[in-house]
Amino acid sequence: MMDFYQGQEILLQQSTCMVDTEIVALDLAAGRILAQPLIAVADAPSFDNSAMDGYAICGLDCPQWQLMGTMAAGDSQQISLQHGQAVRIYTGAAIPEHTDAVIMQEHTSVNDNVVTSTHTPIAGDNIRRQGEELRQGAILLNKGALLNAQAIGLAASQGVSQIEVYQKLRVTVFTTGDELVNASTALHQHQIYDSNRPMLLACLREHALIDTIDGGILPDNLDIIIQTLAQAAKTSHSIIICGGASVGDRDLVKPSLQQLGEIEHWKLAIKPGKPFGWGKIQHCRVLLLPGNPVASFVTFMLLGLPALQTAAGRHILQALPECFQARAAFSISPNRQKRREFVRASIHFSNNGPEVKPLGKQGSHMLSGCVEAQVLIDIPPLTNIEHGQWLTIYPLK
C-alpha cells in the first residue's frame, strides 16, 4: 500500500482543472479561484503621505517650525515648505513638497502657532512612500490563488470592479448501502441513519468554488450503481462515493467503476481510512471515500478536499491541508502500527508552546471523537512517540 504523502502527491499532481472561466463582479467573488494573474495598474501607494498623525517639517535642523495650515486625507490642496515650516497633518494625507519628516502628534507641542518636538526627526520619519508596497506592473495575485478576504480587499484597492475566475467545480456526492436511510424516513431493524452524506455536502457548502448536487443512496444493486454513475458523469466535473469500495461481496462500487471507467488508484497505508481510492468515468474524476464516518471525514478533510480544490483551478501548494508542529502530551512506546495513523486530539497551549493529546473516542465509526477533535495527530507507522516530542498536526476547523 502507499503511504499517505505519496498519496497525496499523486493524487494532487491527477487532479488538473476541469473548469472553465468567466468573469464576476468582486462582491461575488469571495472563496472563488483566480483564473488569470492579477496585475497593479498603479504602484501602492499611488503618492507620498503620511502615516501618522503630527507634523509635516522641512528642516530637520531647526529647533522650532512655523505652522503654515493643516493637511487631512484627500485634500486637493498643493502645499510647499519652505526651510523652518511645518503643517498639521493627518494619516493618509499628501506629503507637501519639500518635507523631511512627520513627527508624530504626541513628540510635538504647540503655542502661538511654533511647533517643538521633544524627540530629534530622522528624515524621512513617518512617510509612507509612493511605491513602497508595490510598483505599476507587479503581480499582486497569482493565478490559482483563493480570493479570500485580503485578496478581495488588495484587488479593491486597485480599483478592480470585475474579475476573471474559473467557474465552479460541480460535484455529486453519493452514499452506498442498504443499510441507510435518510434522516427523514423511520428506521427498519438493523438500519442506520446516513451521516456520510449530510456531512460531506456540509463540509463542500463551506466552499464557493463547488457546486454540490446530493445523489442520494445507492442500494446494494450492481446495475443499480452502474446507471446512475454514468449519468452523474455526464452532469458533474466530479463524484464523491462514500462506502461500497472494500472487499466485501456487497462492495459494488469498485466493480462498478471497472466497468464504467478505471480506478487510478485504491488503498493507501493509513488508519483511518485504508480503502481510499480514485479513479474516473471518461472526463469526471471520482473520489472513494470509507463507508465509516470518521474515515470518510478525515480522508475527505486531508486528501478529498484538496484534490477538489486542485480540480477546480487553485495552485497545488496553495490547496494542501493547513498543518503544524505541536508537542506531544502523550507516549506511544513501542508503537505496532504500521499504517501512518491520524489521531483525532485535543490541543493546549503551555509555556512550552502547543501541545496536544489524543481522545478516548478513536473508533472509526466514532463520529462524535471529531466533533470534539480540534486537531488531528499524524503518528508515523513504526514510530515511538515521546512525551515532549514535536508532531504534525492537522487543524479541524
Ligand code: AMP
The other form holds:
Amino acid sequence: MMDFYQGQEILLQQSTCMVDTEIVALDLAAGRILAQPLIAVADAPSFDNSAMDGYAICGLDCPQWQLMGTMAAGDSQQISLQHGQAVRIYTGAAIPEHTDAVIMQEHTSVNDNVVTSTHTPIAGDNIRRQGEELRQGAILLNKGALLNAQAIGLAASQGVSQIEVYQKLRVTVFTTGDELVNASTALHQHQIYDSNRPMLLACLREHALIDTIDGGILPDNLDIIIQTLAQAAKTSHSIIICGGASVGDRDLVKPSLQQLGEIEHWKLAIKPGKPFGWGKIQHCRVLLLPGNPVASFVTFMLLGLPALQTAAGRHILQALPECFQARAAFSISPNRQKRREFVRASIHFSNNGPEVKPLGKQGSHMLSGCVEAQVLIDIPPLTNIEHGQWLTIYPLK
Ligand code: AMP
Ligand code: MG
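What would the structure be for the form predicted in complex with the ligand, rather than the form predicted alone?
And the full complex, kicking off with our chain again.
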C-alpha cells in the first residue's frame, strides 16, 4: 500500500487546474485564486513620507529650527526647507524638499515657533522612502495565490478594483449507505444519521473557491450509483463520494467508478482512512472517501481539500495542509502500526515548546474525539516515538 505522502504528491500532481478565469470586483474576490500575476503599477511608498508625527528639519547640525508651517497627510502643497528651518509634519504627509530627517514629536519642544530636540537627529530618521517596499513592475502576487485578506489589501493599495481569478470549482458531494438517513427524518431500527455529508459540505462552504452541490444520500445499489454519478459528472468539475469505498460486497463505489470511468489510485497506508481513492469520469475528477466519519474527515482535510484547491487553480505548495512541529509528551515503543497514523491530540505550551498528547476516543467512528482534538499528530509507521521527540502536527481548526 502506498504511503500517505507519496499518495498526496501523486494526487495533487494529477489534480491540475480545471477552471476558466473571470474578472470580479476586488470586493468580491476574497478567498478566490488569482489567475494572473499581480504586478505593482507604482512604487510603494509612492512618495517620500513621514513615519511619525513630529518635525521635518533641514540641517542636522543646527541647535534649533525655525517653524515654517504644517504638512498633514493628504496635503498637496509643496514646501522647500532651508538650512535651520522645520515644518510640523504628521504621519503619512509628504516630506518637504531638502528635509534631512523627521524628529519625533516626543523628542522635541517648541517655543515661539522655534523647535529644539532632546536627541541629535540622524540623516533619514523617520522618513519612508519612495519605493523602499516595492518598485513599479515588481510581482506582488503569483498566479495561483489565494486572495486572503492581506492580499486583497495589497491589491487595493495599488488601486486595483477588479481582478482576474479562477472560476469556482463545482463540486458535488454524495454519501452512500442503506443505513443513512437525513437529520430531519425519523430513524428506523439500525439506521444512523448521515453525519459526513453535512460535515463535508460545511468544510467546502468555508472555501470561496468552491461552489458546492449537495448530491444527497445514495443507496447501496450499483445501478443507481452509476446513473447518479454519470449525471453529476456532466455538471461538476469534481465529485466527492463518501462511504462504500472499501472491500465489502456492499461497497459499490469502486465498481461503479470502474464501469463509468477510471480508478487512478485506491487505498493508502494511513489510519484512519485506508480506503481513500481517486479517479475520473471523463473530465470530472472523483474522490472516494471512507465512510467512517473520522476517516472521512481526516482524508478530506489532508488529501481531498488540497486536491480540490489545486483543481481550482491554487498553487500546489499553498494547497498543502498547514503543518508544524511539536514535541511528543508521550512515547510509543515498539510501534507495530504498519500504516502512518494521524492521531487526534491536544497541544499545550511548556518551557520545552509546544507539546502534544494523544486523546482518548481514537476510533474512526468517534467523531467526538475529533471535535475535542486540537491537532492531528503524524505518527510514521513502525517507528518508535520517544518522549520529547519533535513530531509533525496538523492543526484542526
Ligand atoms: P462504509 O465505508 O460504507 O463501509 O462505512 C463504514 C462505516 O461508516 C459504517 O459503520 C457506516 O455506517 C459508517 N458511515 C458511512 N457513511 C456514513 C455517513 N455518511 N455518516 C455516518 N456514518 C457513515
Ligand atoms: Mg456502506
